[in-house]
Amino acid sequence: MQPIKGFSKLSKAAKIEWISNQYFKDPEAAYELLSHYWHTDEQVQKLHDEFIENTLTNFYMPYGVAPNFLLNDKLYTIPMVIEESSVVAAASKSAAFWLNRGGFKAEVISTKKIGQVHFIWNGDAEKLAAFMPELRKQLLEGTADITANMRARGGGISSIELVNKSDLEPGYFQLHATFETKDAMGANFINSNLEEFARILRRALATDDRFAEAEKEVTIVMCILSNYTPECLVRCEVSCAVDQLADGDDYTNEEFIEKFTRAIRIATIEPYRATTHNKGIMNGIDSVVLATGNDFRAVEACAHSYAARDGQYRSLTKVSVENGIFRFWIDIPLAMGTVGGLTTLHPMVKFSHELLGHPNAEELMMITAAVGLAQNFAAVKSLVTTGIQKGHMKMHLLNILNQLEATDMEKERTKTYFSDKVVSFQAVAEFLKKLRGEPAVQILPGKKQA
């Protein structure tokens, strides 16, 4: 195998080319699977193409709703992105229960995101420090014109502070700034004005007689948004009297709340738990961001941050039980838009937001917490009752039967069969060879017979 110069300069079919003669015995299967995934409008691929580099084909990844939210009195069918069993009916399930139980409150708390100008700079902290009020002046003004559209629309730059880190890296200070950005998710612009900081510090060193020669001198390491941003903070609950929590399944309320309670005590000490506790959680909220076009990796690195944000990674979700009233809560950062981006070019996310009848930045977060907190209320109550597994891989049986080739009628068949029992692949396997009349042997995941 040889590496090859120049391919991103090669058309699509000269890649594909490439591709399937180099990696694949069957060049031809591969090109077809490749051409199998692209989408029949030829204006709708090209515009997938042109998302990314080197693009190939399309990756489809389910898209599922979860209806019945109901959200601040507000009723939501909510786009879901995702590939895992039961996540979307777990999260109808949740929607469906606090349904008649008031649904969810949301509020956005605050909506700052974070930049910072990251550079070294070896004079005198005190000096730096008593220059900063005329700096951030000069800062503000140099930077108007690429405000401006934000500043019409309530948004802008919200304060900018000098930070000295020079104690833990020599010469090391920021210049970390706020930002509103209101419907935008706000990278783009936010990292244009930290650069034209990094042009405007340089300048305003070099140039202010106040500074001795060797204090002019100033290293720009980076300028860049964070995707920590603690103070974008969404807040979303359900509550409901005690008496409620039960709905005729085979334990009390007072057995349900103490087994609830005490899952989330676990998991806001143990890290092992609270790792797949929230883990549950952004099953949710990745999935509509995903939906809507957002960047779930930043929403998953900010939350997951935020989750340890006190030197111990915690439960992102709360519950407390007072005066006979039950109250369940996730606080969590959301960094999310609903323009720029993909929000104006995927056919799908455009859907996505119509769908959500066109919702600001604001609506979103609190939609996509909602989620979140559906999804979690549904895995602890689960795990503490009936068990994950139970729910999982009866969702999962499909994914069984269809890596096993099963018709339409093995497929019924099937499912009536365990409709009372455990699921294994192993058992849908050997249940699969009696149903074909086929001697049974031990079938692993993954691998096919001969």
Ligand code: MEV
Given for the second form:
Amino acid sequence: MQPIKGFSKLSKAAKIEWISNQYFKDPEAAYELLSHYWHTDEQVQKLHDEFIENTLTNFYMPYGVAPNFLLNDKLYTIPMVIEESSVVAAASKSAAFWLNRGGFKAEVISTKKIGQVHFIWNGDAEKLAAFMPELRKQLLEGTADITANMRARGGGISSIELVNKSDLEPGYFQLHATFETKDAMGANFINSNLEEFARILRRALATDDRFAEAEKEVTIVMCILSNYTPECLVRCEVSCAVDQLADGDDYTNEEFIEKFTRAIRIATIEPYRATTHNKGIMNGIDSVVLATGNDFRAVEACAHSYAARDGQYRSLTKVSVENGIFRFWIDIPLAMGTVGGLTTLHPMVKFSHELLGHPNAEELMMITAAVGLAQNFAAVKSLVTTGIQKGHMKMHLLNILNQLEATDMEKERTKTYFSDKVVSFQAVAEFLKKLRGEPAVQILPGKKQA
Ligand code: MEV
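Alternative state: the form predicted together with the named molecule, after the form predicted alone:
Let's see the whole complex now, leading with the same chain.
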């Protein structure tokens, strides 16, 4: 096979034709499949085509909701986009559990975002540090046009510091800036400012008399926001009296506390477990981040850096039991926005924001953290009590039944049969085969078979 030149310039039809002919035994079937997933409304399809490059079709993800989330005394139904079964069910179950115990309480600790100009400069570091007050003034004045709108909304550039890292890499310095981007995720705003900083820095060094000839040269390495935003932080917690935990379950309050707190300690000290533990949290977080049109890769990258901030990867959630009160909480950096980007473009993202009552960025950070905490509570609770497979197997069974094209009646019969048995594809297929051998009338008398 030969590489293709100018693929991006081809029309959508020509791209599909090339792909289908190159990679598929049945090019017509490949085309059929791709076109099957196009939106029937051409305008909507065009919108989706233009989100990225080389678009061929759409890729569906399930959009579900978790109702009954009481957060800071307000009730939410939360949109979740995720392909993994049981996640929405777990979030909903947790929400219902905490609904009667005061709900989730959250606060945004800070919303600072960070950007850096990385540069190489071989001069007198002390001279450069002494120049910083003057340079800072020039940087702020030189970006006044870019920041005008943001400043009008209460945001802008909060600080600009010179960082000397030349002990780690010869001549390596940074302009390390913090930004307040209000309801915007702010990536474009931050990067535009940083690129302007670089131009101003270059000009300032070249023209200021205090720098010797050799110091007038600077190499700008890159200007880019950091996705590590440890200060764009939200805390969310749930708490209740210790005697409210067991709730008629198969264990006592004391047993539950012992099992649950030990699991959190293990996720705090053991990175293998911590990774899976935090993955469960991100099941909840990512699904809300996606449904609300935010950048889940940015949120993921930051969450995991934050989980390893003391040098060891640890649980993002913590638990305490003091004075008869069980308290379970999460501190998580979430750089999220409610304006700009997909929020004004994607029809389903707009729907999510309306469903949530048009939250501002801080409210959305709290909602998202609550789903992460809920998810983790449900996962750890079932892991240390019933085990995770019980819930998963229900969905696994349904997936197998769908693969085997079971009718509604067959599904009901199979679910009942497997309620106390181990589910495997083979066992389900055999049961179904036997079932299908029975006359329809004997499967469910009086009902029409689907
Ligand atoms: C599965 O997607 C997530 C869990 O593994 C999380 C956990 O173990 O805490 C259930």
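Rigid core: the largest C-alpha set superposing within 1.5 Å between the two forms. Remember, predicted model here, so these are calculated numbers, not experimental data. Numbering follows the first chain given and starts at 1.
Residue displacement note: residue 427 has its CA displaced by at least 2 Å between the two forms (rigid core superposed).
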